[in-house]
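Heads up, the chain below is alone and in the form predicted on its own; it's given as structure tokens.
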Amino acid sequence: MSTITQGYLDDPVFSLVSRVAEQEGVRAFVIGGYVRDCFLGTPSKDIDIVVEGSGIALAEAVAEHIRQVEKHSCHVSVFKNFGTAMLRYHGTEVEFVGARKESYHRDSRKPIVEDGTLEEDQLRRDFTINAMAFSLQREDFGALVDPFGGIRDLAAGIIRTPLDPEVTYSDDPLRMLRAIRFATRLTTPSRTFTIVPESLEAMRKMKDRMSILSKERIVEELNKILLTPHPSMGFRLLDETGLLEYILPDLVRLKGVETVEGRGHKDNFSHTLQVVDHVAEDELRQIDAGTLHNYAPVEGSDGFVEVQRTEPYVWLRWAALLHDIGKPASKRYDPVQGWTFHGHNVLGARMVPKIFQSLKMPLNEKMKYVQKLVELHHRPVSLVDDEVTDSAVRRLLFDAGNEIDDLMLLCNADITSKNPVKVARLKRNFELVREKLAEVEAKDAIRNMKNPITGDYVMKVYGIPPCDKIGVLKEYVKNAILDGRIGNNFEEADRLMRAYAPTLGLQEVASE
């Protein structure tokens, strides 16, 4: 058995534990993430403390100890439902629980727990490599604890299950998932993680399982595999294992090139992946530039406050998933243009509250966030291929709003061709884009452009009551600013607003 402490067992609270743990005359030790991310060389804050006896008995010792011997303050959380309790030390959060073994009934995801013993707890553990546990007890402190060849498997780069995978999978389905995450979120340029045939061969039996699971869990292991780095990976192995057909019919739908007269079109599915590969990678280069924000509402006024990102956002990568779902319903033949796929941005727009809806996610901003992206993700690029003129520019930043920097962002990654000269084409043409785009901002400030002729003023002016024509006079003064016949300010909105009311039967009343 392999003792690894130094490094890895350095932080004061496992030696606490340690002694703690003799005191009350159990035996405990650190499992699961913590002892993988080790080996990994990955910094890791998720601890996670395995007691053969009570967890919370054993946190809430620590605690005692921590308050009369360190004469610090220390608060124990204690979850009751599932056995577990948490505590933070200086500034480690550490969850314990007692060791268990579990039993499932065929309906539920939810198990029948007993108290068992450290290979017991290790046995119900979902991979191998999250099955290791160091030793905490003094005579073998640091020891390695892996009965199922975790170390070997992480070396390897293999995702395996202690117990037979369909059994793994039919008493929490939700692995199938977690297996899939994790060879994406680990797998790096220098080791690729794969999950063992016999596991893929088990999801593909058990995928029906899948039913038992809430969708906001479903959702909350989506949403990890697309904040990794290279999220595509995922979404395939939820497609080769026929998840995705349950979880996201739509993109499933993405597949598959149609040939009419020889002419055919590209793969959606492979371009989306693509492209949500490409925004995970821009994304990431201009995080660590601090050239991202994202807009936070200023409470009690119009204004946003502008914060420099430093996490990547979830809600970009689902518009770069769904950028092109509407595809599939607006594919059309034409023998003189081939492929069209006309209105699929307008169409995509409506299907994202569906699919929203369908997954229990948010149908708030957030959604009217990937909402817009989808909607707008192929104005830049119509720009690129016409002439790049101030009103389209002014009517892109208008629309967009904050979101104009990651909707160009989607843009920039949506551009792909198996042509690296149609390619770099499109880039240099894109850039102009961008280059126009901040010129525009800068004399015209359109963004989030609020119009200098509010409703109220109309009616005052011309002493009238809500109707039609209020409407058409601001969205005349509107477009004007936005075609650039008259600048972004009051004077000249209300110049031109006393100039055109008159053709609408608008007179002025005399004013006070």
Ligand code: CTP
The other form holds:
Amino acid sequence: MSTITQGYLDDPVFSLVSRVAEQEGVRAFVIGGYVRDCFLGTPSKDIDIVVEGSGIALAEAVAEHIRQVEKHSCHVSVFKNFGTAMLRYHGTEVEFVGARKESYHRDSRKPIVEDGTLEEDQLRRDFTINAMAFSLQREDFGALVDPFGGIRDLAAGIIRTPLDPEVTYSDDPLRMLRAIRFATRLTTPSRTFTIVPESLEAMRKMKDRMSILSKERIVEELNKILLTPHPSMGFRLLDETGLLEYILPDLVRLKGVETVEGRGHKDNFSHTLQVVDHVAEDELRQIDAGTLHNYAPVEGSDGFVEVQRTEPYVWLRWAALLHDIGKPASKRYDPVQGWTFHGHNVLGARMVPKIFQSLKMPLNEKMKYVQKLVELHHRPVSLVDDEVTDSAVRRLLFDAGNEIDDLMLLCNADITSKNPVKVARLKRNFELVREKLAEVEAKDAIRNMKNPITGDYVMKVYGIPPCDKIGVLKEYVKNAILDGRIGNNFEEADRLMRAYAPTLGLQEVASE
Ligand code: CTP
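Counterpart to the form predicted on its own, namely the form predicted together with the ligand:
Everything in the complex follows now, all chains and molecules, and the chain you saw is the first one.
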């Protein structure tokens, strides 16, 4: 009897499934991500069980055992179309599926499924590292079943398909993105994961098969790549295989360096990927230090609660990815200044909704957050070209609102010049803005500032119907607060409004 469990199968759910499978006369195995993650030293809470027989029937039998013998309630969620069933046991999610040989229609991800043996099932899985299984049979409980060398590939850092990659990717083109996601996620400073050349070649050849995938599934994978500690690796692979051209053509357009009169500009694609990596590093560092916050609106009030961020925020990564997306459209060559990208932030912000729409991503406040960061990403650092005045910092705070911390993080990550003197100067100035922000924030409540003067109030004081003068008056008061000429309070705002209104031809109506 061989057993190499090393504690991987200590969770009581495994012996339970083992016993019930034996009673039911079927063979069951733990398979996929759980096995892979055991060997990587990061066991997951999601367990996939493959059964030579019906996965749904075994799940029902296990649940019945839990109810009858352990006297616990146990609900089984059955997904008939996929032939799978899921239950929870002491907080662990366990999914059951029957072993199958699969083949796919050319135009759909939906498989034609036939019952199969464990090995036939393993052969149809995506990668050798995801096709390993642990036996749950009493006679060899915990033995590793690894017919395609998953353990060898895991040790060597290799992503390889069990079948010819063209067959595996044709079965499910999403696997091309999964290969890139796993290579990116599993790579650490001490171990690089590479996709074997024939697999990369198959991706280049089959990139058009992406068209059968829903945008939602594509974005789910993109988000997982973005949330890795070094997303640039994934985006380089997406680019090299031609998949990026299909998914995000605007990003590919950032590639390349043009030279006129011996003057070139930086490659904006490489720069963007560097910024995404910087954001990821800094965000993780700040999460560890407990210094990063989100602001959630308090229901039924104008206020916000500060919530410490404990997970990377995918929308900040999107903002980093798209921060320079407006550069190609704004690029100009000026014989005096050289290359300029004036207004690329505004152009980029305008492109964000179109990009989100093309990927069927939400067009809600998440999109607005990305848009805001893209538009403002240059502001903190450009402030420092002039003197960092209170007024400029107040305006920055007002425009950024709750997004100020993320904006500062993105802006800092954006300093990537090869010239160490320039980097040192920008970083020093950036720190100045940061200090000033803290000062202004402590002094005036500018973040989420509401104009003390409302339109209704103006209409009442001057007895006027809605008209453009109301906007002019409010803007005048708001600017006075942001410039620091008056405090952010009703009394001073009211006094200023009453002093300025006559110049607009407004007369106060007698109060009753
Ligand atoms: N699988 C596959 N082809 C896919 C998706 C999944 O062959 N397109 C198989 C793999 O064996 C995979 C298992 O189903 O290991 C479970 O899939 P999933 O839960 O998506 O991935 P995990 O490998 O568990 O990894 P993670 O949960 O970390 O994404």
